[in-house]
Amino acid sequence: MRALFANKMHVIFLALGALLVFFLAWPLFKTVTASSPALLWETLLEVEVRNAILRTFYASFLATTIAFVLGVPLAYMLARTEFPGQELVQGLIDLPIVVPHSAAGIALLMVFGRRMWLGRLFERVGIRFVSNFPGIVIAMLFVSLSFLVNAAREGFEAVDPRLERVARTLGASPWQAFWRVSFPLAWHSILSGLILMWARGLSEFGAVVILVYHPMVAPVLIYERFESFGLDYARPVAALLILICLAVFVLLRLTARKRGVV
């Protein structure tokens, strides 16, 4: 500790973060503190408030795992091929992080509605995204995925392909190769894809709110709340997830780090 206030530098950097980390904490920490243990358990055994914030863990895994079976294989190729309009697919991909999401729901809303070809096509499988739950899915898949694609090429595009090669001349099949080298290499880069990726998934709201609104998510609830009653019955909802996000994540940072994934 003392070698490390000792280098000025650090001292100035410790203390430029130690705003950031302020500027972070102080609001979360107004928001949790502002309700009591009794208000928030209360809040917490509300059906509408359960069942919204389950709904939204939950969409938010679905959408997760379905960005893991399409887009682990499209970042590998991003990561170890070249192919014409690849740059646009690169720039697909990154497009849903600037564009604002109320434009996403719309866009989303073009494709899937009720009067729309593909939405009716869906609809005959028995499968509505408007205002029913699938479509809170879409929303949070469209709205996310590029974390995860983004963070597993990053990860392929460190694993060396003479490694691939090397596996390939000892007997190993494409798929082989595939599953024994590069994916254990680039796993903690996809993990950290997935986590950012359902984590953002978490806080969606303006995809979500334009295409579906009912059933409402956490976010979606609690906007609800305040537009309907005010910031006093808002805030304990908010509070909740807060206090329910920050425990997963500190839960899942100290299982990587036992595990060595951090």
Second form
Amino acid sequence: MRALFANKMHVIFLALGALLVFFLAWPLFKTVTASSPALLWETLLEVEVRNAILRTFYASFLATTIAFVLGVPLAYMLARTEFPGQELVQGLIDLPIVVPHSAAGIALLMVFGRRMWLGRLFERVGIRFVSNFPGIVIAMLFVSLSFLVNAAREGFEAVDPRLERVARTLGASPWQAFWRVSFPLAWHSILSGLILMWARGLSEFGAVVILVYHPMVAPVLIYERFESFGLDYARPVAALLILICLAVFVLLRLTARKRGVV
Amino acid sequence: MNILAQNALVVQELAVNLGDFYLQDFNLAVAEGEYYVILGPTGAGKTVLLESIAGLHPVEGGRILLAGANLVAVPPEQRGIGFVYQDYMLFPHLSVAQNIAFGLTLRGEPKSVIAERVAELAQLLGIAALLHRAPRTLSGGEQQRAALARALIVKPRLLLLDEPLSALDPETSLSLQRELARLHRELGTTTIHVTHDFEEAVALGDRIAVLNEGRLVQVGAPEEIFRRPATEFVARFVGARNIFTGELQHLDNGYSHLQLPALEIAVLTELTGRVHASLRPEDIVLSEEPLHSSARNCFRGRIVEIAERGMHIAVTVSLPPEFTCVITRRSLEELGLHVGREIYLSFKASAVHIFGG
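Could you output the structure for the form predicted in complex with its partner chain, given that the previous block was the form predicted on its own?
Everything in the complex follows now, all chains and molecules, and the chain you saw is the first one.
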């Protein structure tokens, strides 16, 4: 606190920063406060809204689960070993962060589309992606897996490999050393990666809307109401989504702080 | 040496390649129950060597025989080789008790058995009061005791200690060094201990092996290594020294007396009890008549060996015990020294370096 106004530079930096914070907080605040609590409650009771929100949560949860099962082992290998093409794999993992998400949706259509061989293969076992719930899941998975894989990789990198080696000399198989030493020690990172990925999945619009317009996820619902009926109609849904995400995010920060992460 | 003895270790033509570090054609033999110290400068590959013996790095060739059985293809968890790192490597997410219990927990031992064994080892290492604590709240010495307890609880056939005392302050290091000696006396575990500290090596080692550039350049009893360094590297790294072990006696005029088997010498020290003493060969003066100056120690002995060592001559005089002195070629001629001749040998009490046992 003491050094806050220590010199002119601090004052100018503060002013500049304050503009950005204001830019961030003001629209969110306006959106949330523009609708009365009664209206928000009423909106929440709408079946279409409620289904869209639950669908969004559930799809993001499934995407996160898939990324957990496939991504944690990958993160471990990236952290612990050196293999040919490792840089390339790491680059690929980071790619979804920079690729426009509508482009990601198109890319997914090129493989999971109904006329593509993989899409047809899945359809044979009863899984259709286009305009169907599984499409939402893979779109979310594609655009948000970077968060989990990178967090888990950093978590494993922070665990001294010699801890595993000691465990091995004490009688642990590679699996036991992983589950009893590396995984618990990286768990805080993995957990924050899971929550971050889930939150990122919730907010996905671009990739989802290309693959699956109906059934609608909450961001698509907001867009549709805005396009068809205008701002007043879209705003309560937007406010709800902002509030829910805010609550989840605050909860995450609190639990993470308690555990000494973040 | 019986290489088939229960816990004897023989390493033959071991080759390890880790890219930036490699061992080639490495050989080593440790007898059952022996405390074997590998002494070498930092960066000589001591950690990689120990980790390879424990099975933590793939080896490219050679054999690692424990009780005559080749372990090269055996995964580390089945080797029964305990490992202790310089910086403890306690599991930070587990309590001290859970750390010590780790090996037994893996085996699925009953809780009562585990609790009993943990208490036993905590007692043995003097950390019984710390069992419920988190490792990070312990001092370095306490953490290393916990790490030792964790390694010993599974009754390893061979214990590998990687610079176990190097991260500790001098006082803690000395007390843990005594603890290691006591543990070895009580448990008799075959042990390989690597260090760069020669006092530690002398105090603990039944034998010392000097490692340089991935190769053992000399193996022998501590006195042998220091008295007769086999190569220039050994001489320079350990410094040629006379090494003795004895009991410190009463103080007298500010001097302690170190009782060796057949000789008593005056020394300056605060220590008591059983200690080691080292004396540099160049600190010994040879003379025809006894010297009575500030040199407090003066003895008569017989020359048993005269050897050229580079620019100097190493003269070994037996009192007994044997002392090695270094003199110039010129004094050799002036004194007319030859093997079998009797001569006086003097050194100052302050020239004798006393260190813990």
